Every structure is written in C-alpha cells, then in structure tokens.
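Listed next as structure tokens is one chain, alone, in the form predicted alone.
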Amino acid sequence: MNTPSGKFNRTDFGHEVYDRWYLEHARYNFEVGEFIEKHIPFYEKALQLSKNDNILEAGCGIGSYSRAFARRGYDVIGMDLSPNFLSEAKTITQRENLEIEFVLGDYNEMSFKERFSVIFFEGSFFYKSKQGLVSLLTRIYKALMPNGRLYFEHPNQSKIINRFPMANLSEIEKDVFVLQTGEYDEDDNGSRNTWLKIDLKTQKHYKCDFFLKYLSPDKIKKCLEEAGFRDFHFYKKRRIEDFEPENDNGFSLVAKK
C-alpha cells in the first residue's frame, strides 16, 4: 500500500462513514443470535426480571439484545446515538413483528426521572474518566425507578493491558483499507485507539480517535457509592459466579437502587 496523500477527515461514531463501515465489516460486534440467547437466562436470573419490568438498553446498536427481551414479553426501549445504527434496528425489529421503542440519544447525556426500572448496558458501557464514570452512573441512578437494576460488563484493568499493543490492517474493497490501533496508556489507565479509512481511489481518508478508561473494580466501587449506589454485586463476566479479579478477564455487575 502507498503512502496516502492529503488530509484525514474527522469521522466518529454515529457519522455515515464510520457507521457504514461498522454495518458491513464489523457487524460481528452486535452479537450473533446464538451468543445472546445462550446468555439471557444470565440476565433473567441476575437482574431478577419479571415481565412488569421495563427496560433499556443503553448504547442499543442495531438492537440485537433489545429483541432478545421483547421476544420474551418485556417492555424495552433502544437508545443510541447512531441514527445509522437505529435506522438498521428498526428494519429488522419490524421484520420479526416486534414492538419496540427506539430512541435517539447519548446516554452520557441521559436526563430520564424515575422511568426504568432496568437500565442494561451489552458491550456498550463506555466513559473517558473517572469523573465521566460518575456522571454517568449518577445520571442512570436518577433515571431508574425505586429498586431498580443497573446491568453493565467490564474488562478487569489488571488483564486488559495485556491486549495492546495492537493493529489490524484489512482491505475492505480494492485498495480500500481499514486501519485499527490501540496502546493502552499506563499513566491514564486507558487505551487510545485509531481509526484510519485510506481509500487510494478517491484520495479521501477519514480518521476516527477515543479512549477508552478502564477503572479497577476497588475504583468502580467508589465510584457507584458516590453515585448513590450501595446494593452491588460483582458476577464473573455473564455467568452467576463470583468474580475473581485475578483470574478473571472482565466481570458482569448488578446495581440497584
């Protein structure tokens, strides 16, 4: 591949670029049918479901665990940020004849009072500090009703630095390339990432830069108590075992209020 020539235009989650990309060559991301139904009696179990619950689901994607629930009799909102990624939930929900509520928006910025009783995060729970992490869950306790349930899966900090340096380079059509980075800074407790499309065809590149914090569990803690938070259990990573931090890779976490 030759050097590419010109500026990098900035593209992001929720752009057309990126989103569009995602959709065609990183579709795998969503989960496949499979994995999710294996793991619903996880959920049912952790979170003590019943069918007056009503659920969202934060960072929803395309909706693949949106339609998990509502096909078992839940009420369930979607809510992303991508319109790309909404638009392709909403064909396939109608599709399967299913009713669900989708609703744009960044759940960083979420301003709901008391109108859920579950707020469920899959692959999707994400925050740049430590100070972003309690905005965040303080915004989910405000918008959960009393007794509600917080769901959200999370790398363990002390085995994820273990996973970077990395790159992966693929060609997504004739000499059209997807480069991915990521170094995990120690200093910030964080990897930052990169995202280049280099199209030698048309010589418009785009790039897509975030970080992604980890905190430790003993940190994430603290950080739910300062929320409001003080009814929490750690799972091991989608099963009903206690998590183990220096074994396990990543862990499931129930909070309620």
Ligand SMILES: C[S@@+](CC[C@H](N)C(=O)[O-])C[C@H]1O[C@@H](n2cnc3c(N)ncnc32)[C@H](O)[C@@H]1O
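Numbering follows the first chain given and starts at 1. Source: prediction; values computed, not measured. In this text, the rigid core denotes the largest set of C-alpha atoms whose superposition between the two forms falls within 1.5 Å. Compared with the form predicted in complex with this ligand:
Once the rigid core is used as the reference frame, the Cα position of Leu169 differs between the two forms by 2 Å or more.
The Cα position of Lys201 differs by 2 Å or more between the two forms after fitting on the rigid core.
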Contents of the next structure:
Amino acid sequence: MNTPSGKFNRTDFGHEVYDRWYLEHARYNFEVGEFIEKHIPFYEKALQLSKNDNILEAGCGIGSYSRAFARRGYDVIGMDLSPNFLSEAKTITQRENLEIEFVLGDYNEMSFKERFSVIFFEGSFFYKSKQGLVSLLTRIYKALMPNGRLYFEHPNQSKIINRFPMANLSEIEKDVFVLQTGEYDEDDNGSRNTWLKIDLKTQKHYKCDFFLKYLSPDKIKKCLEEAGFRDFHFYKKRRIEDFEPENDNGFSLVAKK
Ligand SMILES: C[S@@+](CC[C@H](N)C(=O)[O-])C[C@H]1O[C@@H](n2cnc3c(N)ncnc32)[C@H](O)[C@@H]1O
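Given the form predicted alone above, produce the structure of the same protein in the form predicted in complex with this ligand.
Then the entire complex follows, led off by the chain already shown.
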C-alpha cells in the first residue's frame, strides 16, 4: 500500500473521541507548567521574541503554551480543531485572568495574510504527505508578516523508525486502559497507529486510527524552500544547539520569512 488510506487517513488523533477521553483520563499528557517554563528561554532566543510579537499557537490543545506566552506579555491566539479542548482552554485562561483569543480551526486550512509575526507548533505539527506538508508550509508562509518566524518540533525520521513496530498496553487509572499499536510503512515513510481506550467502569471505549508521516530533515528543507522559506535553522529539540542528524531523536525548527 503506497498511500495512507481508509481508516488511517487522518493525522489529527481522531479528535472527537480523543479529546473527551483526554480531558477525562489523560490530561497529564498535556505539557505541565514546569516543563513549558523550562523551555520558554529557548523559544524566546531561537525565535528572537520581542514584546511586539503576535503569536499564533497552532494546535494549542488546552492552551498551556498560549498561556505561558500570554503571561509574559505576548499577544497570542490559540487555534485547535477540538471544541472540547478549546472550551477547557477558555475556562482555565479566564480563571487566570489572561486574555487570549481561541479559535476553532484546522491549521491545514488557514488562510490568513501577513497576520502573525510568529506561528508556533509544539506537539501538534502533523502531515500525511509531502504535498500536504508543502501546502501547510505555504499557508504558514502567507500568514506570516515580513520577518515572521515559524517554529515546530519534529521527530528525526531515521531514528523514529526504530520505535516500530510497537505495542503498549497500560492501565492509566484503575480499570482504564490504553492500548497503542503502531507500525512503520517504509514505502510511505510514516506510521500507522491505532489507539484503543477502554473504560471498564463506564463501559465506554474509543478507538482511533491515524497516520503520521515523517519526512527526513533534508526533505523537510526542500519543502520549506518550496513554500518560500530561505532562512531556517535546525536546533536540537528545545535546545539552542545545532541538531545532529546522526544522534538526535528529533529537532526544533525555526524558519524565517
Ligand atoms: C498532543 S496535543 C498538543 C497540544 C498543545 N500544543 C500542548 O502541547 O499542550 C496536539 C493538538 O493538536 C491539535 N491538532 C491536531 N491537528 C490539528 C489541525 N489540523 N488543526 C488544528 N489543531 C490540530 C489536536 O486537537 C491537539 O489539541
């Protein structure tokens, strides 16, 4: 099979099942404040942030990164395709007396024109084909103001392959189980994943199948260029040091318009 098809055709974790489950049982999977705070100096340096920046957090989930930026005085908009996550994001943000606009939307369809100085993805940069990646990067390029910056982190393709095939069953609370399986498709450079979540107490169970593509750093470079980016830097993941393709499991990318 050369193209992801049928049930593995999505890249968004099957949000309408995933989000309710996560809020109920696995919200610890969102990055905690301490972890985020630790990395803010990296983002500030790598993205050369200044107080005039306005940031789009794409795939903001419950808005943890958006709030970390807003607390420091940056103007932030959070976007996600899950209404349930956004509703939770708004509640927590109001409780903290912060002002952040949260918008419902698929970042693959964003059509802003020179609207943001920074577009930021953390744990939320997914694509299912090379064409899909170029299309997303082209939309991002258009949405950025002159000198705008894009940030995302990404696994190192040559290393991630070693994680597959994988199967992992865990009990995350009493009688609440998650089974994750995944296999890597060499032809299509991506993983087919199935997550089965079972709550024995309520008898609720959810299954989501999704496909994630991982292009190599060189191919990503070409896609960035195709979208118009000329100035980009591959860092070690959330560290202000150069990415080492031979050794590192992933990288943080900053691209400048
Ligand atoms: C693993 S969560 C990370 C959330 C947040 N960045 C954090 O680290 O706390 C991935 C998020 O990306 C969102 N997402 C995935 N694909 C998306 C898309 N195409 N458009 C908008 N949001 C998307 C999901 O709904 C989910 O909230």
